[in-house]
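Only one chain is shown below, in structure tokens, and it's the form predicted alone.
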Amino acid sequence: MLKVNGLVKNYGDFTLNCTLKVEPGQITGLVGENGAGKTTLFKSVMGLISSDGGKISLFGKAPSELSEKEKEKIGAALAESGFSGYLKIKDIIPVLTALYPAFDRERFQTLCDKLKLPLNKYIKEFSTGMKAKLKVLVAVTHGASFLLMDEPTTGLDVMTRNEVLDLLRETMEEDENRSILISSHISSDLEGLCDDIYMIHEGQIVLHEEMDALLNEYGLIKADEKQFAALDKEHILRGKKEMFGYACLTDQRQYYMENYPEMVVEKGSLDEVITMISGGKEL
């Protein structure tokens, strides 16, 4: 569906190099703090702005190459994006209907009783969860067959969030084909929706996993000097000093469960290994 193969875009002192990829009937995540590019690498594939080297691939062309057909099966919340405040939901609509051909009418209103939007309140007198599912239904109802989601339940309340990540979940079921490439602060969120995540770390993709597989074989390994000393670091991802000793991040949690059964080795969870891959060091 989407591939990003050596992707280079550069802003002085930072430079964004990447490769990925986004099969099709996947949720693809990505992660990472604040400027480590995730931003730009959406806008690059929307064709929002030029890259500097590298290829990008979508439904098989360059983003620039894409015909107006093939840029409607396309949905896209980006953070930047939205309504003018001084329209309403009803005012939109017509608009939706004139630019996506399979803009689904009877979905998306029964979709704004649902998630609360009503058709008839100013946007700009929505609250930020409001504008947040408006953005994300926009993106769903015209039949499009890859999904850009950056940040959508970025500022929500919980019971928000779970509406919108509801929503993606009911729209990934409608067609098996569907792809959707997913950045969020929330791990959580991702933990229970990809079914892989990248992780970018000041431009770079610093890792590469199943989702299944970073919850269950991953894991971080407390060990005192004496203890950290005899410690076969052959599976030892990343490694913190700390007061008690190292904390050491592992992909191979059962064999250090089996072999060390004195350590304490705790099941990974995707924030731990965020931290460890960002903040750790090469043992």
Second form
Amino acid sequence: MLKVNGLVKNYGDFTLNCTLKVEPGQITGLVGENGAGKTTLFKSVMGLISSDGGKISLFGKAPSELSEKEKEKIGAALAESGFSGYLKIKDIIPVLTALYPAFDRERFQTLCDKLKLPLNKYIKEFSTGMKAKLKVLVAVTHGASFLLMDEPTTGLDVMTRNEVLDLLRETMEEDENRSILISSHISSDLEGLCDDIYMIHEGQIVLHEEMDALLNEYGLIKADEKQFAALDKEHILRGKKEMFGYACLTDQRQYYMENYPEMVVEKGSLDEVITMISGGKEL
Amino acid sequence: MKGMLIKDMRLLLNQGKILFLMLIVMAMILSIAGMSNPSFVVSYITIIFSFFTVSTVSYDEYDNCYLFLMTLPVTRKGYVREKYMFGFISTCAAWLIGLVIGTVLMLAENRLSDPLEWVGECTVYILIAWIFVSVILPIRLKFEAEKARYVNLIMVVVCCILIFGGIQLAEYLPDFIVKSGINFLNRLGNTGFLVLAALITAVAVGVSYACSRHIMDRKEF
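Okay, that one was the form predicted alone. Can I see the form predicted together with its partner chain too?
Complete assembly follows, chain above in first position.
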């Protein structure tokens, strides 16, 4: 579906350099701190900016070469960008009908009703949550094969976040070949949604893992100075000095649980992995 | 392109209708008060409204809308084509309304002696409006709102200098050149002048479209 191979983009001191793949039928997550390069990557994938190297292939073509017909298969919800605030939903319905032959007008209107989105109100008067819901709704109601979701849940309350995520889950269930590339600051959103996850840090992809593996096989070892000295460090990905001694990230939790029963080995979570990968050191 | 045209039409209906009504009311008041003539009404409505065409670019730019619009099934080429198409349709609509109002005023003042000449005169105004759009649209696509304002100002100053310079230069030109120029324009007649103006407009629109395509192809969002 999407292949990003050695993409390079330079912005002054910042360099994005990443390789990434989104398979058909998969939800791929992208996490990283602010300024890590997520939006730059998304802009490159959509052909909105030029690259300084590498290759991007979406539906087998470079993004800049995609025709209008091929772009109909893309559904994008970008952070802080959408239809003009001087339009109302009733204005954008005919726009979407004209742009997408597969636009499901009835479903769109039903979902607007369900998600409490008023048809006759200027978008600029919408709350953050309403704007976010509208963006996702526009992206999922025209039968797109590839969805690109840049921070679709940022700034939303728990209820609205769940509504947005449910909408994405429903959309994935409709078509087994559909794919989503999604970024979020909220790890729990990605943990419950994604099949695999990429972590980007200072423009580089520093981790790619299946979500199940990350949650089941990764672990956080908490060891004092003595335990740390005796610890087999072969399967330790990152380590960090803490108040009590050391915190170590491993992708072989079971191994350490079996061989070091006296040590605390906690189950991995995306938050911990992010913290350790970006803040820890290789041992 | 149809979808983007609908978007701009809706923006026009939501935001431009008040401007348009104000233009009509202003022009009619000036005309009825005897401070202008019906021909001014047509030119005023058509030319001022042509600026709204270009302002739809500002709506696309505002709040980063560009980013999202470019993810829709619209190519950069299609975006430029739509802006020119929208400019053409909206100025034609404004011109037609202006023409109807102007004609009503002409009839009311009993001044409509030659309808063909009147329509021909009014046609020049829509050509001027398209030249305006042709100059401003590429500037607006190239520069952000604030910078575009300065560039527009510079363009106005350059045009004034060129016109003033041209008039000054004519005084220093040999008589036979000036005379043959005047003779050429006289020989053209009304129809010929209109054809010449249409040709100049067509060239301006063509050059402007090519520039806009070039600017849009290189634009980073």
